[in-house]
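The chain below stands alone and is given as structure tokens, in the form predicted on its own.
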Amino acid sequence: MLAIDDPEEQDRLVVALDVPSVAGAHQVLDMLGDAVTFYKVGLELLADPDIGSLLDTLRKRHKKIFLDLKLHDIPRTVAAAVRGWCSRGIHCLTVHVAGGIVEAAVEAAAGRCGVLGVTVLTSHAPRDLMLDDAAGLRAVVLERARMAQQAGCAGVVASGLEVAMLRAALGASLALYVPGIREAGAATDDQRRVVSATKAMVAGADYLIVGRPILGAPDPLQAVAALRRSIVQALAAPSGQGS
């Protein structure tokens, strides 16, 4: 397993480029310039085929990589796909948490890039999983997170509502990466399980995966450093836990 826990203060921010483009990925880049270390790439510019220059930028300026593929098929093939894109030079990747797949993943993976499992999507809600209740789906998220430890991945995605749970559940020894971070009376978008910033650390997030809340904003570099301001200030807080 591909250690990446107690991280960089300056890499818990990892920034998702949720643009259409290669090029508005390579903007961003240079808007953002050294204020951001850690990159998410996901699904819409992986279709993209100049993709290979956005990810050979992205070594060239030492920025970690996140690749966000959310695979989901067969072992063997996901397995597969592993081994192709952990040849690629990036920092982690993930994988839907299910028998089998997160196993082939961190086996494929061979140490060379982290495997974080996925457990709930923040943009789903328990009726989407047919549950009855928010209790039953942070027992969904629990047994699959437990899933994703025993298979030796080196962290899993999940909401800032369940952060707490899971720390207390397993400890330190997966690193908790947050998407859905959203301000008070900020718009929500397609997300539904949502946290702020300073909430979703003091809970025990040791990566907070932003997109829109940058990119959309009026100065998104202005948005960043609010965002460092309240990482930072939650792990200063004598009740956060950090990581």
Second form
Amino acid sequence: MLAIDDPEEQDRLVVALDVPSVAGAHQVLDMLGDAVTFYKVGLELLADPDIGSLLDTLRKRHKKIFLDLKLHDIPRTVAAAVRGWCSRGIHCLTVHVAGGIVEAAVEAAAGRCGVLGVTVLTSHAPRDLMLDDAAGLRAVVLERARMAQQAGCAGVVASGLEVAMLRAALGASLALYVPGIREAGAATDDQRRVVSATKAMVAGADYLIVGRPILGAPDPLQAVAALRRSIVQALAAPSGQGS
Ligand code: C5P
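Form predicted together with cytidine-5'-monophosphate, following the form predicted on its own:
In what comes next, the whole complex appears, and the chain from above leads the way.
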């Protein structure tokens, strides 16, 4: 199923620039070239004093920037941070979904960049949230996604295991960004709630966020091509055909 804001196929793959330095990130950009249009910049790179030059390069190369700040602070502080980052030409940024935070972020962004609500980290299992089972965790994800939608977020970040539920409950207007993408049999690393690219897309994901399966692949460009093929095939497949 496609969201209302139907992105180009290529934009559906968000590559996480999870490398230790801006110099390393530039190497990734050069290596992936035109194959990738949407990059996630996260906490690892923000410590590099050259972060501004990376954002400049991304903008000059017409890449969309997903700034993964995962803000979780009092509303005034969140609003101030969002106002500052929104003036840097980014496409979207993330905040954790909690009362007061999402509302403050959306108001501060004032339409200049999208605010995405992180529901429950894909590295979390039920017991990490002091929940008994997967059903309890799914209920928390749904509740947080509803809060994000009501606050006016452009989208939410959730695992592929929850995408079908969110799509059915919340409709097509909320973009669903899905990290924790792993093909069957691949190393899950620190992720706990993982699904394949095909499964996530068929379930209704709008965007896949992928780091190590690309950056750690023997041939990252080939990994990107394979993911893009999965995306195109899943979009063409009748609902429920994911594997
Ligand atoms: O390497 P891997 O594909 O597991 O990376 C996933 C990326 O998505 C990381 O940059 C991580 O910070 C981010 N992310 C996540 N789970 C969330 C939100 C963001 O894994 N709920």
